[in-house]
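Just the one chain here, the form predicted alone, laid out as structure tokens.
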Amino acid sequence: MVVRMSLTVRRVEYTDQPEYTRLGGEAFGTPAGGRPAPTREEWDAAGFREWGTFDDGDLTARLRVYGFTSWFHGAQVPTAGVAGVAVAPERRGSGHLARLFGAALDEARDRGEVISTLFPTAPGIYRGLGYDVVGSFDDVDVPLQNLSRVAAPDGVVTRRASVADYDAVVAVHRAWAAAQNGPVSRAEKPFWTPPEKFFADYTGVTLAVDGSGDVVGFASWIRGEGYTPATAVMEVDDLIALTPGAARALWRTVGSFSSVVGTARVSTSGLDPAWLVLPDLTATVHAAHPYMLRILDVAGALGGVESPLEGAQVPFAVRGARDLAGAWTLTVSDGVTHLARDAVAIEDAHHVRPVLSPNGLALLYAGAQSAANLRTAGHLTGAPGHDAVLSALFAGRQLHVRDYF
């Protein structure tokens, strides 16, 4: 005989947080002596939100949701970041998270946060659901030795940074972020710290400063154990230029310290432009993080983007998911993308506009895939004669993360 179990999907409560933790224990390890449970003021101030699936009152299945903003195509984007997603091992591949992902982003998009970004310790599993890879979140090791060769900047000098120069350090940050897609914007916890705070959890901050007495340039650094080149790591979690002669004074402050120290394990993705200004590459890869993208709200998300395209106008459709099948007629006015939706059946719309998986969708708002390679994956199908239009809509900036959850 079977039993049938109740499923249910809820929002995790305080009372719930020991098999919370348990399960994220088992999904992530668990430090020697155990990872105690959050006190009930700690889990009040997080500010996230958790959500479990329970199999007769079992929690069978967990993430944790972010709320936050991300650049995307100059704007800062409401975002539903996911992490720390597990399922107990007797209960995967029996759909527990796709429904867990359901109740979770209908509540995000009710939160009206249009698109949802995660790292995944699988990816597979997370495109079935409609996410897609877009980019890396790299710990990348850079010889400092190399580092010697970095050309001296005109005009530009370092300096430490104080509590004082927080203000400078963030509008440096933001001028960088905003003509990228992906960063996230620190305006919101937890990536948002208090000044002193940010400043405590480093080693040092140096600044670059142009002729004019501006920042255009900061890196965050902590100095590490040891000073055996041959062994001492030092880490550097931000190194952002706005000018070629700012990367320059960043790049060799880290590597004067060649003498005690044999690498810098610097946080990056992509191709960086602050690594443009490096006499070579040499650098090993020492951990990748994938990142992930879902669009929750397709005119949310499409709509009110800048474009130089004026007059253009695109009709797509998106098949599939349930909250984003449908068809619509994108154009550009007055410098930004307007969404009409059709009453056109999808069926029908392979006959007349290009088709969008999710997946696809996902790829082309974040510039990280062309027309004609999302046709190569199956991500677009449908009549191609808007292709070019559609490439050239959300092309023209790199993805890159700063920020790890």
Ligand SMILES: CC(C)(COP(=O)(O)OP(=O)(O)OC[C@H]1O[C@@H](n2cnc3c(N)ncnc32)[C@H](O)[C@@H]1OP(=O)(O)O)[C@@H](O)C(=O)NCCC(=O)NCCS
The other form holds:
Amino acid sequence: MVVRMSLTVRRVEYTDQPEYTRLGGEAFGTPAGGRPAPTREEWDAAGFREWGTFDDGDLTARLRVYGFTSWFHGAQVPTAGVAGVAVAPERRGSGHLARLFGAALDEARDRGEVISTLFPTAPGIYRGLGYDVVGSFDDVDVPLQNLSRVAAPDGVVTRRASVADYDAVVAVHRAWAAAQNGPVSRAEKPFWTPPEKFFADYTGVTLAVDGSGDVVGFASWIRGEGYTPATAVMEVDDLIALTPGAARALWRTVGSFSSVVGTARVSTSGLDPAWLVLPDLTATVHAAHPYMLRILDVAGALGGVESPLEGAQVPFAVRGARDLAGAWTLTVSDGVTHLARDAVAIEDAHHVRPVLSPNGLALLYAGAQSAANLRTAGHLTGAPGHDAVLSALFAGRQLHVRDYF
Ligand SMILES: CC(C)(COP(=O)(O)OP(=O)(O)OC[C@H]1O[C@@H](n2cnc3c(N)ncnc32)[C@H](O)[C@@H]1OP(=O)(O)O)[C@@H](O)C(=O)NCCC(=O)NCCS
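Having gone through the form predicted alone, I am curious about the other one (the form predicted together with the named molecule); can you provide its structure?
First the chain shown before, then all remaining chains and molecules of the complex.
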């Protein structure tokens, strides 16, 4: 099918909200009675950017972009998080998404956002746009029965947090997040929450406190209904521990509900260190939400990354997306990466330098795949001489994400 030239792609205005909300409700389902369009105040305050494709004034495709920072390679990286992507059922399969994303991502790049991320309903929708799966945000069911087997912590106790502990909770999240690739920093709306609202959202926030009185972990949890272990489920949004003692103390506190709650549904993302203290293999994934990433600005994302590989020099090229195509030389000096653009025809680059697809670039940057695996997947071709250094430059941090959008 062909995209009609009468289509207009533009920012969604407040006056478009009834149609925008209706199209979203149709795609994602709404509670009985429908979801009301936001009030002007709510929409103005939300701080996201909404884009739409219009055919003679009718909204036929939509998406929303959240501008926030996420942690990659020890820095808070400006990120365009895309959500709420929907095409009107009668227009699906017409190639609407490429133009809509093109406009929204051009704006993101102009605003200084160097990567874009999203949670897909199906990865195939976004692969052709240069996104690829770098991790997964999962709800994992942990049976509480065996948590008493977690070894008792040495010198770490738990206590209930109050609003006065908000800064300590934020500091624990930051210390953990800064050591990973992927976590939303929670420094910007809608992921930043005022302290009172943060505590109001949970039944309890439990702190792990070490012998010096320092907060070394926290768990935020919603108790849920009922006291029959076979059916009662409690939700744990964050269980973040900076020491093994904190992990043990928090798991044991959650486990202390085992006479009345059978399962803790814990939000996590792969092998977090806090899970390495668990004694059994009874946890099961209840729901998995893969996370995809695309690079928006090659030099902006891959430059300025801290690296111990002083003196390393890697020429590389990217082929396959108009905004990313080109050749660069990456060097490490003064402990960080620097990118210089090279005047090399991409067709000639193949013989002398590694050539990445947009997806390969995303997977490499996130540290999600090695150069060897990218070659296996067809996302890296060309000269292999720099593969080991290319892998080492961006590897070493695990991918975690704990905020859904
Ligand atoms: C998903 C949706 C937005 C795709 O719209 P569309 O008009 O079919 O998209 P396009 O024609 O522009 O196709 C874009 C790509 O998505 C792929 N695609 C579409 N539906 C897909 C699906 N269900 N599974 C995997 N890939 C899919 C197409 O094959 C195409 O791939 P290509 O670029 O490699 O050729 C639309 O079907 C929809 O609104 N679905 C319901 C809501 C939803 O799932 N939204 C996504 C939220 S993350």
